[in-house]
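Next up is one chain by itself, shown in structure tokens, the form predicted alone.
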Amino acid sequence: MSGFSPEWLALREPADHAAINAQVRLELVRVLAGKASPKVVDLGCGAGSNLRGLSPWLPAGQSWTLVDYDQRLLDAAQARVARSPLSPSPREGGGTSVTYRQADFSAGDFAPLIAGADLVTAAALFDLVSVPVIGKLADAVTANRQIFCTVLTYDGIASFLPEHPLDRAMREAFNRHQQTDKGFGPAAGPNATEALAQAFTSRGYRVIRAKSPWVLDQTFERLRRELDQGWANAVRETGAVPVREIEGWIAHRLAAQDAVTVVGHEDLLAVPV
């Protein structure tokens, strides 16, 4: 199972947390109001991100489970909450517990992980995950009538400015990277937000699905900077673009100071009828 390291989900949150596309994330909140003390499960948590950006929007009282397969992320997700306590809810009433558990649902295993859950929640979780795993993902959920919100789902868009001539076979190479295997059997990719719309849409569930790009500018430029080099390392991998062309790109990118990358992502949500 492929994996993150904290560093990197520190450095992502802010454009993370940027990008959340806001009608989505509004009729959530409306599909929530009248609920008191919400428990909600964030699958494939990392560090909490999804936590801090979503927590502050829910009715009060909730209680969270952060679920992940890396030890690592989870301490690391731990240790933030304990070191920075929550932004308060905008609701009155109690505050927001958490607990941790580490579990694999690579093999598509949910329902253990989501009983009792008002929400199942994640963030840049599903373009990793296969479609056979996606439509388990939806059996579990649509079984029990619980909400589902993700976020962040990459979508295969992807632009570069300043322009250069390989940017479309980057483009393409990478998302060909997208769907190999991230320990979920071959991933969804660019697919995913698709899959999942499908997916609930036939198990009678409605969908609303949204926009959530990176832009990645100046504001950002760190994250740019290393995102571009990770697109450049896993095109690598593929073997469809000439080892010194990738090189060449990279070098344009890196050498760019007002250089832009954006990224495409999807947010959905998925209400039992």
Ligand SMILES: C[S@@+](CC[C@H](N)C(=O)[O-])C[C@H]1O[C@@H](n2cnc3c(N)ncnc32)[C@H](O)[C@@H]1O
Contents of the next structure:
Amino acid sequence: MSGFSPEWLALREPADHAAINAQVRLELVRVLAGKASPKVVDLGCGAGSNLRGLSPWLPAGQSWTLVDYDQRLLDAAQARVARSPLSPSPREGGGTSVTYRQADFSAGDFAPLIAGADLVTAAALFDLVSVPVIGKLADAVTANRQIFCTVLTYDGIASFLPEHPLDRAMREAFNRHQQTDKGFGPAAGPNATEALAQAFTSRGYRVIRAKSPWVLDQTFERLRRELDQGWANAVRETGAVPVREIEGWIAHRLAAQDAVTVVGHEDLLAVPV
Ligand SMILES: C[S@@+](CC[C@H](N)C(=O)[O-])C[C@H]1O[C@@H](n2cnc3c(N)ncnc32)[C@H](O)[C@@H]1O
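Instead of the form predicted alone shown above, give the structure for the form predicted in complex with the ligand, please.
Following is the full complex, with the preceding chain placed first.
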């Protein structure tokens, strides 16, 4: 089951929205522009961040289906929507409706989940997914000639200020941890966007991809501290770096007044040609 708490997802949401690549989003807006009342399926929706980030950009009268296997996160998403209803698209007026669906897609059975959607989307999901399941997703999406857009897939690039001699070893160990099984078989981790790009281009789609890094400076101080700690915990699990060295690294990160952590992501849009 998911290790993603509603609190963690809420903490990262502003940084996620700030990081989304404007070029990829603009192209998505362009390809969906003529589509009245689009139907959208958000895979691995968590507490609904992707809905809140993307819906203001899409045509009016949207119907979203939020899919996750974690009922606690679906409940959090529903509570947030109830607390602050989504405004009609500022572009044309017209409300956005949302339904919630609990489903585990680790076996790659996407077809019933995405049936009828104009757009299949996801955020911060595909680095968890295996290359074979990415292939199954591309099979299902391309069979229906649907549009696909995923954002914030970790790309293996990370840097830290102020620097520390262990930064490189920490990044390499973390990237290995990213490729362990997250429920889908060995995760694509930093190779996920390349796997998605190959899967969609080989099935005849046009693919656009561009970077969407987090730059976690003082604006995102709490997120930066929790993230650094999360990295230390993940690296500890790998056994690749001695525990005392990890403790030295995290102490250095937490002591720095003006620390910055940069985490690379990539966004990808795939469109039938
Ligand atoms: C990193 S979180 C991203 C959540 C959300 N998209 C966001 O941007 O805040 C990954 C999400 O994928 C969901 N997830 C992971 N494996 C899944 C699976 N096999 N089936 C359905 N959902 C899954 C998790 O429960 C979690 O909500």
